[in-house]
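The form predicted alone is given below as one chain in C-alpha cells.
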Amino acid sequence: MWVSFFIVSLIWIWPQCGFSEWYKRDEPIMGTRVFVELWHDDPAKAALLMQGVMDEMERINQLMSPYKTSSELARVNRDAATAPVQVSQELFDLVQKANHYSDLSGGAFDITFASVGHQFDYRNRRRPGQQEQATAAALIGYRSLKLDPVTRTLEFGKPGMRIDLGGIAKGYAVDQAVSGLLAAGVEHAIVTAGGDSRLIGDHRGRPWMLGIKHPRGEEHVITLPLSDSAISTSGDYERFFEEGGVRFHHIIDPAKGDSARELLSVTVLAEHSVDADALSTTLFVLGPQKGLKLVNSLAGVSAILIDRTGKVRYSTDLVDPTMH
C-alpha cells in the first residue's frame, strides 16, 4: 500500500460536451509514483502540460534528493560541517520553511533527523546499533543548522549532522507543478506525489472524492469531498521493517532519535501541499493529544489521525465546523 488515500472512481464524470476530456499520466519520480490528471480541450497541449509536471518534479528531485550525489542537498550534507555552503535561493527558502515548522512544533519537525535516519536501511532491514544510534541522535537539532540570508549559505554546527527534506520536498514539488498548471489556465486537475496531492478546482461540477485507507488494511476509513485544496498523509507503513514485534519506520521522533509510535497515520488538509506535507509529519511525531492541539490552533488546516489502537481522531473543525 503505497499511499493511504485514493481517488474514489465512482464519482468521476467523463466528457459531456465538445472535445474536452480528462488526460492522465504517471511516472516514478522522487522515489514514489507521480500522477497528474487534468481536463483539457487540446490533446497536444494536455500532453505538454503533463510533461511539464513531470519535468518540474524531476528538476526538484535533482535539486533536493539526498540520494543523488550531484544534488545541492547532497553537497550540503557532504561539505556543510567544514564550511558554509552556498545554495540556490529555492533550497535556502525551503530549509527556512522547514525551520518554521520546527519552531511551530517545538522541534517535532526537524530536517536534521537525517543524522539518525540515514543509518536505517528499511529495504534490507538494517538499523544502527544502540551506541551508534545514540551518538547520531545527539547530532539532531535544527538550531545547530546555521543559515545566512546575506551570503545564502548553510552550515552545520556539529560534524556528522545531515539534513533530509523528505518531510516537505514532495509537497513543495506538488505546489510548484500545480503553479505551472494554474499559470496555463488549467481549471480542473489533480497532482499527486506519493502521499501528497493538490486539487485544482472540482471534478467538473462535483467534488473530488478521496478515500483514506486504514493503515493496517485495504478498507477505507472515510471519504472526503474536496476541491481547491491539498491533502497529505504520513504513515508508519511507507518504509519500515519489524523486528521483535517493534516497527522501525522512517518517521523519526527527533527527541528520541527513533521511530515515532503513538500514531499509525495522519492525514492533513490545507491550502498548499508544502504545508500539508510538513504538518502531517509534524502531527505524527507529536502524537494524538499534542498533534490535535497544534492543528486546532491553525486556521485553514484540518486533520484525521489514526492512533496505534486504530481509533480515528479528528480536528475540531471536522467534528464541529463552527469551531474553526
Contents of the next structure:
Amino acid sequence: MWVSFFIVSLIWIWPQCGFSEWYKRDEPIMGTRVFVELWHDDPAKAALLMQGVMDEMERINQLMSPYKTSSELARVNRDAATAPVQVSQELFDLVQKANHYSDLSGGAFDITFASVGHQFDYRNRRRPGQQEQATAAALIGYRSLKLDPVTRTLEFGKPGMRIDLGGIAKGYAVDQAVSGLLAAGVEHAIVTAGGDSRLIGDHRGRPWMLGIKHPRGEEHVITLPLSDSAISTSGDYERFFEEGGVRFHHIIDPAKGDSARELLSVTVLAEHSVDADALSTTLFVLGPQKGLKLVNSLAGVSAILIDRTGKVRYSTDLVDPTMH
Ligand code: AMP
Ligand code: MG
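Shown: the form predicted alone; wanted: the form predicted together with adenosine monophosphate (AMP):
Let us now look at the entire complex, which starts with that chain.
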C-alpha cells in the first residue's frame, strides 16, 4: 500500500519538477578556455546544447585562427597583398564590424595591428628589433585594407600587411553560441571564451556575479551583479613578458606599433559580446581620458578601467545611474 502510494506520488511529482539542474562544461578552444553553464530539465538535451556551443566555437576557430594554415584568415594573410581574396560573408561582415570600431576610435582598434603583432612571441619572450618593428609598424593602417562588398573580397594595399581578429572574434563566437542557446529556449546560461562572457537571463532569481580580476593578483577587485548582458575584459597580464622593467603585451597601440601602456585592465559591459570585446580592446589602446570619452558617448555601454597607478575609473552611467 505504501509502496504504491510512493510510486503514484513519484509519477505525479516527476513531470512537475522536471529535475531541472545546472549543467556545465569547459574545453580549451581558440587558445583559451571556453566555458558554458546552463539550466535545463533534460540531461541529454543539455549535453547536446553544450556540445553545440563547443562546435560553434571550434567552427569559428577553424575559419578565423591566424595560426591554422587552412583558415580563411590565414589565406587572406598569405594572398591578399598579391590579389583580392574572396572570403565568406561571415568573415567579411566581421572585418566590416572591426573597421567600424576603427572608424569610431580614430584607428585605436585596427586589425592590421597584426603587421607588427605577429613579430611578437610572448610565450618565448621574443620581440622584433627596433628597425624591424618600425618597418612593420608603417604597414599598420586599416584604410589600406580594401573591402569590396560586391565581390566580397579583401585586399592589402601594402605588401607585408597582416590582419588578426583576436580582439573581436571571441566575442563574436560567444554571441553565435548564445544565439543557438536562445533559439533552443534556454532561459538561464553563461557562455565564456577567455575574457568574454555573455549571460542569458539571471542565475534563477539572483543575478550572476562576475568578478574583475586584480591586474597584478588573483583576487577580484570588483564583483558585478549582472543578467542578460555581455562583459569583456582586456588586460595587459593575459599574454606578456617583461624586459628591463618594460611589459611587452598583446594589445598593440597602432600609432606606436608597440604595446599600449596607459591602462592595466578594461572591462566593458554591452548588450552583445562582439561589441564588448572590440570595445574593451579599443578602450585599452585609447587610454583613460579618450577611452572614457568614447564610452560615455555610446548608449547602452559601460566601462570600468584600471589605470597604471591601480586607480579604478568608471563610465559616467556607473557613477551616476540617472545619466542613462
Ligand atoms: P582582448 O583580450 O579582447 O583585448 O584581445 C586582445 C587581442 O586583440 C590581441 O591578442 C590581438 O589579437 C588583438 N589586438 C591587439 N591590439 C589590437 C588593436 N590595436 N586592434 C585590434 N585588435 C588588437
Ligand atoms: Mg577585446
